[in-house]
Structure formats: C-alpha cells, structure tokens
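Listed next as structure tokens is one chain, alone, in the form predicted on its own.
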Amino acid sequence: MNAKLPRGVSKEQFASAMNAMRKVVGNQWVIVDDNPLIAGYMDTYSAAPVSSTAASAAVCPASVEEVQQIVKIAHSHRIPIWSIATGRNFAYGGPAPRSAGQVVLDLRRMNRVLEVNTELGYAIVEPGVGYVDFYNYMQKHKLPYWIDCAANGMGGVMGNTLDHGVGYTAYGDHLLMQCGMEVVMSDGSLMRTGMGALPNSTCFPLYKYGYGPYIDGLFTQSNFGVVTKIGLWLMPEPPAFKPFKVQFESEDDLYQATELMLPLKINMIIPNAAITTHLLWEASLFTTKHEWSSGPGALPQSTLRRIAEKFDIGMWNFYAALYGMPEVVEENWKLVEATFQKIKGAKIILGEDRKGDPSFDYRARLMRGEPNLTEFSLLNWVGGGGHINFSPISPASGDDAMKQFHMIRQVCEKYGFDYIGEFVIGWREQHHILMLMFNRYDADESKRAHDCFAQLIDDAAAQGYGEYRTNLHFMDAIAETYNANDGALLKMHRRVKRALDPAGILAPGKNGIWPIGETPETES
C-alpha cells in the first residue's frame, strides 16, 4: 500500500477496512493503489497536481444493500468515502475526491433505468445511468418522452442533477423535474425523501414535498448522505420542434439581446434554455488557436474578426427553440422573428440554412434531449487538455451581461488566457459559463490558470456574483465568499453535517461543508 492513508488512519485499520468491503463487493471490485485501474479516480483536467487528489482506493456496489453495508464499514473504521455517479464530469472536475487518502464509493455499477411510467411520465433511475444510456433505452423501448442531457453526453443524470445542472430542453432545469429520492445515510440506515416515506407510497416520483419540511435539496451539493435513486419528470416529445439561431456581429450586441431575449423566457414563448455563445466556443469545432497564433497571450480582436468571417460564426451566436402544436410554434416564431429583427445586422437561421453545420446541429440535437459528444472540441482549441468552469450567476439583465463579459474577459486576459464563454438564460437569471482552457502539461500556464480562476472568484463575489458551482479545488473559496450575515448559511450546513454524520465519513471537505483534516465531533 503506497498510497496516502485517510487522516489518523492505521495501515492495519485500512486493511482491515478493505478486507471487510471484499467480502461485501467481492475482490474485483475493490481496486487499490497496486492496481491500474486506480489511476481512472484522478482529476486529470484540472490545473491543480494530480497527486493532490489521489484516491487511496475505490470500491464499486452494485445494490443499495451493499452501498448500506460499506458506508457502515467506513463509519465503523472511521474510513472517509467520496461517493460517485458515472464520474464523467467534464467541466467541474473527475471522478476524484477531494482530497487525497479518501476512498471513492464508486456508483457506475448501479447503472439500472428502474421505471418509466409512459402515463404519468416519469423515470426512475440509479446512479451510474449514464445521458447516453438513458436515451438508447427510451429509444429502444420506443418511449413517447425526451430526456433532457448535459453537453457532456457521457455524464451521469443523477450527478448533474444533483450538482445543480441544467439543459437544453423545456425541462432543462434538472432538479426542478427531480421528485423523490433514496439516501443511505452515514450509519448505514435507508431513507426515501417526500412521499417515499410513506410504506407503499403510490406517489414517490409524482408529488415533491410529501409532509412536512422538504429535504430533497439538502442532498444536493452535499455531503449528507449517499443518494441511489432518483424519480425524475420526463418531456413529452413535442408534436413540432424548431430550433434556430441567431447571429450577431458585434460583442456589444449582446445587451440588446439579453434585453429582448428575457420577456420571450418569462412569458415561456422560448421555453429552453436559451444559450449565446462567444465567438471562440463556437470557432473550437472549426480550427484551433495555434492556426492563427504561436504567441502568448489572448487573440486580439482584429483575429477574431478573421475568424468570424471565415467560418460565417457570429461575435455572439444564440439557440434556443420553439415546441408545441404546430400551429402555435408558428405564431410564437412570428413573435421571435420580430423580436431579433431589431438588433441591426442580427441574422437568424434555421436549420434548412445550415445542413451539415456541426456547430447547429449539435446544438439542435442536445434542445430535443439528444446526447453527444461534440463539445468536447474545445479540448482542441489550445492543446493539452486542461480546463476549469467558472460559472457565476446574475440577474439576466443585459447590463449584468456586459458587466460580467468585460470583467471576467479582461481577468483573462491579464493572465494570458481566450475569453472562451456562453450565456445561459434560465429562468430569470443567467449562469454565465466561462471554459478556461489552458495545457496542463506546462507547470507555468496551469498556475497562471489556477491564478486566474482565483481571482475571478473574488472579483465577481465583489460584484454580487456567486458560482453555482465548481472545481473540487476552488470548493472551499466558494463556499467562503457566500458569508453574508457572519457566514450563517456555511454555519447552518455544518449544524446540520455535524448531525447527520457525526463521524465525518461522507465526502469529508465537499463544498466547504466539512474542512478537510476536521471532524464533525471535533469542532468547536
């Protein structure tokens, strides 16, 4: 055993820890430092060293019985576990802990769509369904509903739905049209939220609150218990879908935009999640960086004109889409047609105008719930592989557009680093999607990277922008700028951790919940 050990943890108790899993999983399915397949629980994007986070083992349950029987070894060892889906986040970090020693409580082995009930349309699903497994088996089974994916095709919809996620379609907004769920807690004991709490409950995916106080979100963006199903509300496919875009030429188009694109949301004309895109999100699917610069720094905006010109690519490019009866999808569009009419020089596509264009039809493909994997491009754009998200929220306001885009674009450029951003329209508020690609193989421009992100941190919490969510390494600076009030709500959630999982064990240091190195029943 030559991996770091979980704090103030024996090699003899770990063994001891390992041995007792063994005989719960069976020997294959707990993999250790000596074998290869550990490298897989590795944060292999981030900008932060590997080692940082290296897992000292991982164990796969294939059953909530047994992920019960490991999280009561783990409490009784006092062993601490970091609990997956698919781990196939592509943005916000891999399937690695937080911090390294901890054992991942890997959940892809419970990868079983359980229910579809084609009348009530809803699903029920375990953790390790995967985007595209959920979508081949509607497919297969003919179903009458859509899912709703991430861009990332080979994420997992429990994980995205539990870290807040959100998108394309009408039911973009996942933990919305998340009803019910299952929790092992940290002594090993099963508890259904909602209506799953009464024996026989008729109505567990179909009614949210149940009785009494509404919990389902506690266990989101936590570390209060092991999630392994979920019921979620599926879409009825749409008797017409038409999805479009629309390009603008200049970057200061995009107040006017956010200004006509909100009274279309509110009043569910655009019933999606609308997106705009920069420039470069778009050009990654087209060319890389170094076809138009071997030099340091950010591309200048003479380049990004060439770009745009070259490859008939906006300055900022919208998607959204209409659904519904036919006859008011055509009504609505007269009322969007004439809305973007009256940026100057907007032009507005559909999809007859752009056959064989990857950059709408992928884009059309996630607005009715289809997964792939074409935003993977981006890897491109600068070589390497490295990237973090940083994602705050504002009021989808154009001035907090244009706010956000000069602040975070110049941090940026300071740093060297392509604004490389999207807009994301929800319900009255916009997630602003920053992808700060850099290679992770030059020790330089990953600090530099790890610098940047740092200081768009705190620049946008001095703006009254908070993230919606993060990298396993900025979790704590996070959680740390939401301190309004002498950090009431972190207090809160600690009173609550401190309850629930006395011993520490559940995902020690998730979101600033828990500090690594400390315990519940040692804090003051």
Ligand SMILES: Cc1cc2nc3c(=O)[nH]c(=O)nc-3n(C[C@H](O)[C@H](O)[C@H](O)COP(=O)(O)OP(=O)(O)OC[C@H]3O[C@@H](n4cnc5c(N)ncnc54)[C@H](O)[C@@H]3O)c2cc1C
Contents of the next structure:
Amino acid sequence: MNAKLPRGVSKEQFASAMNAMRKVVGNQWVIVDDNPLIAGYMDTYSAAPVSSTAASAAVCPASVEEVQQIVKIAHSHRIPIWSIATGRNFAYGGPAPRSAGQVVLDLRRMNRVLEVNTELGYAIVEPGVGYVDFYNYMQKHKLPYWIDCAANGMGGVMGNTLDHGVGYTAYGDHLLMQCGMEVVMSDGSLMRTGMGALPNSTCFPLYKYGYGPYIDGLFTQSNFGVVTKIGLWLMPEPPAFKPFKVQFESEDDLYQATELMLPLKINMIIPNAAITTHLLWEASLFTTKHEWSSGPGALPQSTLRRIAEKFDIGMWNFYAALYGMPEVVEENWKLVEATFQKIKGAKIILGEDRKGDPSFDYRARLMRGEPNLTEFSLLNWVGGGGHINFSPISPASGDDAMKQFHMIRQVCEKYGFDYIGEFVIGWREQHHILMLMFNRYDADESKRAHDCFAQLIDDAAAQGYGEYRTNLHFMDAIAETYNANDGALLKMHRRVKRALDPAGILAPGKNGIWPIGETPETES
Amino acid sequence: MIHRRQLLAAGAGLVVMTPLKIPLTFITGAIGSAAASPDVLAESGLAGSLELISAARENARAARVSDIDSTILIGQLSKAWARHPRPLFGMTRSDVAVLVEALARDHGMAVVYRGWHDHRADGSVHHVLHGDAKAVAMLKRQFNSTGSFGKILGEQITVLTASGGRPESVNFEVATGRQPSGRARFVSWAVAPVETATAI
Ligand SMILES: Cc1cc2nc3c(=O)[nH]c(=O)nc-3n(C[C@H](O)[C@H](O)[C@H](O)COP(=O)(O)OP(=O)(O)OC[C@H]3O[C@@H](n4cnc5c(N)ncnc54)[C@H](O)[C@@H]3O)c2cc1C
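Since the one above is the form predicted on its own, can you give the form predicted in complex with the named molecule too?
The next block holds the full complex; its first chain is the one shown before.
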C-alpha cells in the first residue's frame, strides 16, 4: 500500500488508477512507492527535504497511444502527472515532480530517433532520446551533421529543449532550433503544431509558424500538454572548426571582455553559444576546496589567486569557436585575436597549446556537439552532492555582467559559499549560471544554501533581473517576481491552464502555474 | 556563394578526438553464473580505497582501484547494463556517485546503499550511511570499533549490494587519530537490480 498519495486523492482512487495504468503499460512499468525503484525519481541533491518532492509512483509508457491512455486515466481519476523525458534535470530538480505525491510520467522508453533528413537538415525525435543516443545515431549512420548537447551529457534532446536549455555549438539555443511539436492534451487528444496540423504536410519540421498563432512555446516550461515528438534543425558539420580560449588575469576584465565580445557575437563572427567561466568553475577539474581550506566560508581572494597561478587558469576564461570555410575562419580569427589582445594580460589559447588539458578538451567537445560528463567535476569541489543552479539573465554588457557578478558573489559569501559561476552568451543576453554547491549531508549548510538562493531571487528582482529557469523548490518564488502589471503574465498562464487542463492533472505547479483551487500554500 | 553540399563534404575530413581509455574491462566482461556477486570499483587516491579493494576481492566478481573518467565509465556501464544489469559497489568522488545513481534508474536498478565520508581536519571521520537498517547499524558498530572503514566496507559488499529491507539513515563520527591521506570527502554506494511489479 502506498504511503504517499497525490493531494486530495483517496487510496481507493489511487489504487484504481494504478491498476488501470498497469493494464495499459504492463505491471513492470508502473512503479509504486514500496518498490525501491521509486527512489530513482527523487531529487536527492537540492537543498530542501527529499520528501517534499517524492513521487507516489512512476509510469513508463512506450508509445504515443499509451501516453494518451495514461493521460485519460489520470484525467478520469484526477491523478496529477509530471512528465519527464530523460529525467536528468540535475541542478533543477532531477526527475522529481514539483510536489510530493505526483505521479511521474517517465517517457524514457520512447527513445527513437524517428527521422533524420540529410537533405533538409532536420531530425524528429521522441522524448527519451538522450544526447549520447543521438550522437551515436549520427556517428553510426555517418551523417554529416552535428548534434548540440548540454554540458550534462546524460540529459536529452527534448527535456532540455522544453526547459529552455542551452548547448555550445552555433545551434546552442535549443528552442530556437526546435520546429514542430506533437502534444498529448489533458483529455488524451493528440495535436500537432505549426505545419503539422495540415494532414499529409511534409513541412512539419521545416516551418515553425504554420498558420494562426504560433504556440509551440506554450508547451515549454509549462504544464499545458505532454510533448511526444519534436522536430529540430541540425547543424551541418563545418569544413573548419577552431575552438579557442582566452584567459583573463583580473576579475575586473569581465567588463572589457563582455564589451568586446558582444560585437563579435552580434555580427556572428563568433556564432556559437560562447561562455565566460569564473576561476573556480575551471578549478574544480583539478582540485577541491578542502585542499585550500578546512574552515567554513568562501575562499578569500588571496587563495583564488594562488589557485589561478598553480593551475594556470584565468580569473575569467572565455571559450568560443569559429566555424565555416577554412579561409573565412582564418580571416575571422585575425579579428578575434586583435580584439582580445586589447585586454592587458589576456592569454589567447588554441587546442594545440593545451593538449591533455581536461577543461579545454571538454569545452572543445561541447562546442562540436560531443556529449561528455566532465563538468560534473563541479560536484567534487565541496563534495556532498548538493547543487542548485541560480540562473538570471543579464544583458550582454560589461556593466550588467559586473553588477550581477558582484551582487551574486556578495550574497554567496554572506551565506558562506564560493561563487562558482559562468556566463553563457546568447544572441544579445547572457545566461548567468551560479552553481551553488553545498554539502547536503550537513543540515545547516543545506539550509544556508536554500536561504542564499531565496535571497538571490529577491536581490536580482530588485535590480530588474529575472531567472530563465529554476529548481523545483523556487518555481513559485520566481514566477512571482515576473509580476509587472499586477501579475498579468502569471494570471494569463493560469487562465490558459484552466482552459487547456481544467482538471488540473498535468504537472501542477510547474513554473508557478497551479490549477484552479490549488496554490503553493495548499500544496505544501 | 558556397554550396551547402560543398560545406558538408569538406566537413567529413575533420579530425575527431578519441576519448581516453581506462582499464575498466571488468565492467563489460563476460557475465558469470546466476549468482550476482557484485563488481567493485574504487577511485584511486581516496583514503580507504586500497583496503576496500583487497577486502572485497573474496566476494566480488571483480574489484579494481582505478582513475575514473566519468564519461567513459558511464558509457561502459550503460552498454553492460543494457545487456545484463548487475550489482555494483563503489567508493568514488561525488560526481561519479551521482551519475551512476542516475544511470541505474534506466536499467531497473536502485541505489541500495549510500555512505558519505568526510575526513575532518581534527583527524575524525564523519559518516552518514543510508541503507538497509540492519546493515547500516552493523557498519556503525564496526566503524566505531576499528578505524579501517575501507576494509569493513570491502568485507560487507555482498550485504550492502543486496536490495530490500527497510532503509534507514545513521549519522555519526569516528575519531581516527590520524590525518587522512588523499581526498577529504567522498561517497561509497551500491546499486543493484530490483525485482519489479510490486502490487499495492
Ligand atoms: C554539471 C551540470 C551541467 C549542466 N549543463 C547544462 C547545460 O550545459 N545546459 C543546460 O541547459 N542545462 C545544463 N544542466 C542542467 C540540466 O541537467 C540539463 O538541462 C538536462 O539536459 C536536463 O535534463 P533532461 O535533458 O533529462 O530533461 P528532463 O529532466 O527530461 O526534462 C526537464 C523538464 O522538462 C519538462 N518535460 C520533460 N519532458 C516533457 C514532456 N514530454 N512534456 C512536457 N514537459 C516535459 C519537465 O518539467 C522536466 O522536469 C547541467 C546540470 C549540471 C549538474
């Protein structure tokens, strides 16, 4: 008998729903909470208690038809279901649902690459296609395209895209490169967006906007449907690829580096999602905090300097790549070199200068879409597994980058944490990612991490900065910062929720969108 | 104008870096008899890893201390577990533990034991153990009576990789009286296949 139940659902109602679901997917694929496998759906790395997001069950359908039937059963039994694709949403909640008792709809068994079109350069994939699967597929079939993956090489194409994730090739803005979606709605009906709504259309993954309102975005970071297919555009393998790094001596160089980089980005000289990482992000590949300090609190500047010197890492480190015809790459390279040489002490580094350097190596691999797991070394900096990402958006300007950096570092230090951050550069903005690392076996440290995160949200909002994505436990807090015009946006989201999912069964609370009658307070 | 086909064709000539190889062949090796004796993996440089491996040899299918490249390890485990999921006990840094645990879910395996070990500057070791209630109580007793927790874990791998039982956490400190050599914080863990289809 299940110890946990979804809110407002009786034992009988739940048991009847589970039995009905078993008939659809088979006994083995309904995992209830006395089965040890259910622990695999927990978020064991956030700063809040694991029980607050522990699922009551997980159901693993193998086809779109099975998803439709499961959704219908959930609808008729009023069971809340939380969709995951590959379920590796590390730093943002992993595979866990928003609140205790929700049933995880685990789509990992739907893991086919349905089509790769080498003429038109697109693919259509199911939810469970992981980056490694996709990469292996392209290699096996010797297709002249690259995939684009997150630094979490265990993640997957669809889940990352639906959560607005990023990668590092020129196709690093995943949602921008997504075209066409198939969605199971809350009543079990099936819908295709854009050109896919036209029977027999061959343009489903080719033209995003179709006819009428463009709605794909509605099914991202939301709870309006269960996405069962997406189309995505693929980057042709370029004739030349030149990854490089620029190391900066001083933390203040972030200002000039950002100012100089922006024209290169806007003019697409640097076409990829380049990044500027702080010292400690890099250092965690080579050392741990304990090798430098046994006491509490953030490392002082003097120690940061010593680490920079010992491992030859910049206080900031810019990684990017040039892609295209060799002559064009070489011409553009002259411009890049001349630009960064303007910064005093900047060290420009190419692959051949850093053979065997794991940080250059994994970045170069990411910039050509080769999945790897090297970045997880970050978890060893403190040890103890705890990690949550605070991810505000910043204009790609020197002033804003410096302002956010100082603001975030100050709050981290107040709570005794190191600033471990990077800026991922989009088209005109930067995703500023703070990886807040803590020892989750230490209750005090976990609480401080939680409080630190909460203050960061408030301080950022007070300065007009908002986050692009967040961990389960802060979804409401962040939704509430987007409150211009008396919270008009969130009100609209909740109205759409009511219209598309009146029973409120799909991922209640995702990104602050609660069904009618439910609020964060009633849920907790 | 450059024709797209020209770009694609030229792209085929790019050099692809080959990943580093590490000797973890035992993970992908032949599957033994029906008895699921665990594989044991310890990361070099961690205090207690050598003792763990030598104590585990008797009961393990294979036991090895090694440098670990997490990308390669996870790649090898996914291939091996896709064919035949089997128990694995490890003593590693946090990243490897987190990744192996996540991979286990895909192969019908569960984390059946997790221990967190923190060497303090004063020479004590703080342990937080989570697993079968009886097993962790026994570990606590033994850790308290002798300092060599690597050896004790190695002797208990069969118990610790056997799933089932009511999970419980214990949290305690042991004074070792000596400074740790090697990394200060790391994890021991066990994942094992689980019989599914439990009815409510
Ligand atoms: C070391 C490290 C490095 C990381 N690097 C990056 C990085 O470079 N870029 C980046 O973006 N992130 C990164 N992350 C964060 C995260 O781990 C990745 O984004 C990862 O890809 C997300 O997990 P996933 O792909 O398995 O998605 P999932 O966990 O499957 O999905 C994510 C969320 O999307 C929604 N969802 C999934 N499937 C569906 C569906 N079918 N229908 C409706 N909603 C759905 C759900 O809310 C789900 O929780 C990193 C994290 C760590 C710890």
